[in-house]
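Only one chain is given next, in structure tokens, and it is the form predicted alone.
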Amino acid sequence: MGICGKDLIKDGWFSERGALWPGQAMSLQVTDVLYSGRSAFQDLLVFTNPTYGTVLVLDGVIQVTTRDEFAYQEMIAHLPLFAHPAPVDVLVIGGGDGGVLREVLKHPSVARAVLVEIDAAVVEASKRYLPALAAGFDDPRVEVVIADGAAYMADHVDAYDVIITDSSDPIGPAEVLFQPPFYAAMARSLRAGGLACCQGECMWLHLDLIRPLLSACRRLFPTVGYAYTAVPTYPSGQIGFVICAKDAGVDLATPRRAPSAAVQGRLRYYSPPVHAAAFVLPEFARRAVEEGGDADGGRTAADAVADK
């Protein structure tokens, strides 16, 4: 049956624990449970917290909070979008909460934004409980498709300028989004000059997952980079992004465009200097992702699985 979100609330506190972040937990006080239930794919929990606002949890893992969601949504969207000279057609895989879609729509060149989400319940929960993230669903440029993302891309070859995969962790329904066939489908669905950006896990915890992911991407794309952002409610307060370009020699760390003054005024995390800085990694992570060196940031996800 899987995990039940309400079972993770004890004495008025929700605690996120998982094999992918062994020996640690993230706990948030629960002031009100807005929703708890199970879709055809996963457990959904929505609650409020006095510091972080409304919190969306899938299978026991925090996905967004209304206080810090912009740090993730802006970076996963604008890193690839501002690295492209003029994106017109954009595909978002996952991201059923609508936050990435909201950011995509800030680019005036975008004429069409397609969101492919496997779980319709996430979209409906966001519309009801997270309206600040879900506002983009009403934009006339948006098409929402409830389907498997890999299957959708197989039917849409050479169709998109930018593809953004906003996935949960590589367990449960999101596991397929971290496999080489998914990245191959993404490469085929991108047009010449296109870019892709995917959730790339935490460099403090998951270098053993990140390195083979980057290796798989480098076999498919001539240009691959790794960047990161800080999100307080994610494991270790940090999450990374794997960014791929279909063209060789693309400087992913240098934006091709800059936000207008009006758009920059609406952004709370992203800016051109932050874009460049996101690719500057601490040495332990740089050695691991750029040189293939040993992960010396601590215990890894593989260690946790081996302990089971």
Given for the second form:
Protein chains: 2
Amino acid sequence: MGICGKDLIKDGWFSERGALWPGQAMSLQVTDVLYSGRSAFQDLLVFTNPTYGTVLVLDGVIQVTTRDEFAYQEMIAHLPLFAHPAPVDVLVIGGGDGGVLREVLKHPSVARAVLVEIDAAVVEASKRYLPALAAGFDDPRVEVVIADGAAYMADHVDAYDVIITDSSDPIGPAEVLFQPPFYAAMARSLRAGGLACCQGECMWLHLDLIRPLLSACRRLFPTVGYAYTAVPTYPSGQIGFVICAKDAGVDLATPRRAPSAAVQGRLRYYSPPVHAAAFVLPEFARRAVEEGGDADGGRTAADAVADK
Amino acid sequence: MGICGKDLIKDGWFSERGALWPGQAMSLQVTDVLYSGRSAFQDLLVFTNPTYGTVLVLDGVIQVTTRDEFAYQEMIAHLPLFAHPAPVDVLVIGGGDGGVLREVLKHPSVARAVLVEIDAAVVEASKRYLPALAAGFDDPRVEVVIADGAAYMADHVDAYDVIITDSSDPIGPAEVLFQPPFYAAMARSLRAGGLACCQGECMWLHLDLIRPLLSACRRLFPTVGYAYTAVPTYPSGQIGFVICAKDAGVDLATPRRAPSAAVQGRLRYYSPPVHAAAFVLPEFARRAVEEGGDADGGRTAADAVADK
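Could you switch over to the form predicted in complex with a further copy of the same chain, since the one displayed so far is the form predicted alone?
Next comes the full complex, this chain leading.
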């Protein structure tokens, strides 16, 4: 049972057909299949593509390609980290490829970065096939725990400044990561002043999932926002982030710190202006996700400009 | 010779394989083929898809789908139009589907909108299969000219406030629209204070085309900018715009006017904040397209923030 990623390769092309994006599929030419197999949790496929480099696929869904992964890893990590004045202890749930960890470690204030991944096979595959992502695992500040994220957080209350949930889609092992009890566990595991940032699906495909998720978050956190980034190999080319702050009145769209010149020079996607722009949603999405907004009325962006 | 769009349909799926995006392809399920045929200029294919509605394909390349077309039409039209204080005469080159025209006509100051399309078959196909886009053709302010855009502009010097070039990719009939003589013709056809906005390909795929194009523009116009929008069915999910102003010192990223509440209510993508955010490029692209910038040095966004 379950999807076998290798079965989605026909005539030398992998086609990402999935129930979450009916009628559309990203297709990538396959140069070589480096690995195909099943862990206790999911199906893994690693192949190479002439444009996108090495591609990691879990349960038939593209997770990272070495060409465009920075557009995702930098944004899911730096949006909450630069919205925090001085993050010291950081927890990453999921993210077994190590890419988010690599970005977390670029913050000099971070003393400890714990990665809790349920599937050791993802960490092992990344260390073998995706060394540019797995680089983060070698840092002495890192602790890797193979466990369930919600269970880990239950034992670590009031312990983290930033929690980043880098999950796959809400079908399969990551389903629970999109439900209110998981968000409640994050709220308890964060310290005062803490922020959480979670993979939040695509506004072109999943507004029906995003709207109730944001409503649930607003009952758990006083400050909730939605931002997005554009990643060519993700379905519809975009992916969003649900960002929650434990304090009220936090301006999530305005970074609290700027990267040093040395760190900025190592970033390929994020900058302070990119941070602010990531929260500016197209009108159809803004109307759908803003509290009290609807598709035909409510306060418009034009009103906001007219007030200035 | 030439691509036949219908030949790209296999087992009920259309796959957009093209020389401009090797190794990757957007695939869309085909419910019904509404039209397939060849004009004097190119191959036309119209089909329906369960998620994206009606899809227009020229020479094997997706041009519009009725689900996501507004993300492109609104941005290519409203970025230059709202950067102009009071556009009266507007020229659209290409754009035979009528979608850009529909957006131009939302500006009450516009007295005359001329569409110059080389291929009458595109206009006819749109009127028949894409009525939501072709709606603009019925407005009394519209004049449709079936002709070569560069030749038309040579006869209309100092005549337009805004020129929008809504072209297909630089292979086939649109190749000349990406070359300096075409940009020079736009500069001559614009009045003082005028702006041009042209389809500018994708920063993930075509920086090698975008960089020299921007350099050429900087020799023809005193103000040149690059913005982008995210469209799920375009290659890599994004498309850029080259925006040029005939005057020096124009702040292209700041709208000169806000839409009225009535107009804003009819827009599904554009808003004044979206306008500004469209010019904020990811670092890899900003370094590549900014004059004097390079991948490893130059002034960074962090420097700009630090200066504040």
